[in-house]
Amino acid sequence: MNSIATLVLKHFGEKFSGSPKLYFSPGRINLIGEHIDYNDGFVMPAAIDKGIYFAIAENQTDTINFYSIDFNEHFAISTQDIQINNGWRNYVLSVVNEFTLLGISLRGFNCVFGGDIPQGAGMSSSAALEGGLAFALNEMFTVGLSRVDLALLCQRAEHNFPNVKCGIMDQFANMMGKSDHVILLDCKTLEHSYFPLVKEGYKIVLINSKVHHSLAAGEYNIRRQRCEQGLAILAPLLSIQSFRDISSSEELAIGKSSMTIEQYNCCKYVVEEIGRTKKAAKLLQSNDMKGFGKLMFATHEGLSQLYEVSCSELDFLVDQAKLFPAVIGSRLMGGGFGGCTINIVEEAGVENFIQQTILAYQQQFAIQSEAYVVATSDGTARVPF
């Protein structure tokens, strides 16, 4: 069994009575598609094998327990007094707060959790925390939601308390994910269909930047609402109702004297990035994994210039890779201002690019980063011990 698992159940042992039941809840890389899930637009995220394990049980009372082996923190609350609180408590309490909502009467529980998703490097934490929680809730309560209702749930949680107004993508990848593939999904209509990562001789490497963020401090959310405003301004002149109705930056052009540089640098990404994606989604089912790669080139100059959620470490971590050339694409992935850049290595020279990277960057910025090479994986699931 994984060592992280069995840490967990340790931990649960050791601090409650009762046998539980095992869950992984894993993060997810976005291939392609960044920022663009709340813009009604697609993208390409794939489960990974890093996330978070949870070990939770019935507790024949009204109270629910967390123990964070993470955080090393305890955290007690009745289930009659779910309410905002702060940090990782919020993304729990507020999975708790939209089973309430759905008018689900949960009972208490005790739950531990721990994992090896590296906090704000753009893997998604949150939804892992969010999407194990739900499920395992989910399975125990015998409540029937379907994986796309609880990706769902789990995207109004972290609406809710955290406030952090993302899209569907991480989520639904959470959820959704399998193993060997990547998910083409619509965001505005949730279709979707999974494509075979064919990467023979190529492995997906993640650099941590080791720059922290945090979503809630609110710069994810002023860019979604740079977003909103140009669309409001773009719909009449354009007869549109989203950005995926407009074919062109020369198109876009005719509303930009009616925005801010602002206002119009984020739609002109937005617009461009959903046409990269569609252009993927071709180039992988060709199997043309060089001409993926520049489109992620791409993403990452829109991401730095235009959408400006990239900052100076990510910039030089992008530069990096192209002096490479067994790296065949990089660029920031999450939602930016630290975390991780994402890239596709020639698998003969991933040891020298992540060594001779972790040096420069160190020389550079007086930062240790750190690289993890990453498989994809199933979604959220029980696991059996």
Second form
Amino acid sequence: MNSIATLVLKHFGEKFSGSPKLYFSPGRINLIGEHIDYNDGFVMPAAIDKGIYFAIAENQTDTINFYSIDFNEHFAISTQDIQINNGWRNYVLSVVNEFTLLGISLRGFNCVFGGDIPQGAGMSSSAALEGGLAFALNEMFTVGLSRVDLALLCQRAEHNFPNVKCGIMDQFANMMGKSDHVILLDCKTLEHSYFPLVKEGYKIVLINSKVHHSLAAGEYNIRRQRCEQGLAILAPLLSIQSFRDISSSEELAIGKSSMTIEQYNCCKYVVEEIGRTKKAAKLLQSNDMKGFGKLMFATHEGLSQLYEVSCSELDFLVDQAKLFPAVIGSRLMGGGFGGCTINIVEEAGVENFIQQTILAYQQQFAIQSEAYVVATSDGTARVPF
Ligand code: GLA
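Having displayed the form predicted alone, please output the structure of the form predicted in complex with alpha-D-galactopyranose (GLA).
Zooming out: every chain and molecule, the one shown earlier first.
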């Protein structure tokens, strides 16, 4: 058994009685389609083999006990007293709260969890935390929600106590991921299809900048607001309902004088990224990895210059990646303001790219970065043991 799973079960055995069930809840990558899940766009995430294990069992009381191995923190609360807290507690409590909002009266349970998704790395440890608990509670209390319903519940949970007005991408990938496959998700309709993630001869490599600028959640909500305000201005002017109805930058420019420059730039990025992602899906399906990679570089440019969610460390990593002929695409991944870059790299050049990049980054910022060659996984599931 995986060593984290073993550790989670060991802690459960030491702290609680009863025989728990074990669950694995994955983090995610996203190939392209950034910051457009909440803008009616398309995204291309995949669940990965880094994630969070949960051991969980009912305890025949009204108390919920959580133990986080990674934070070495215990937290107990009555089922009648679920309310906003802070840090990791907000994510798990908000999930519990969403079940109660559905009218489901949960009984007490004990839950130990721990994982290996690096914090603040843009690999969505938050969705993994929400998803694993939601999946387990859904089974434990035979609630009968579908995976898509659970993803939506987790998204609401993240909006609520943690107050991050995220899109659906992370929770969807967490629940609906399929090993070796990328999901092409239409975030407006939730229609989705799967296709093979890694093409022969290429690897996906994440470089963790190890920086996580504060205010990231606040800035995230501000970006979302700018887009909403921009769309409210554009909709009557262009007779449209969604960013995806805008077909060209000329059309978009009609609204420019009515918006702030920040609103306009965010809208411009969104319209361009929706177009790029549609193109990227076709390129991936026709095996044009180099064409796909070029679009990733363009996405980074947009995220950095127009959407303003990059930082000097991430820009450096992407500029650095451009120096390696083996790297065919690179960009920041996830919410931004730190975290990882995602790179598509020719297999033969992977080791050299990783070594040289870590070295150059260390020299520039005196930070020891980390690299992960991505392996995929299925969505959240019970792990028999
Ligand atoms: C975070 C959010 C997602 C998505 C990405 C950016 O990961 O949780 O919903 O918006 O940022 O693409």
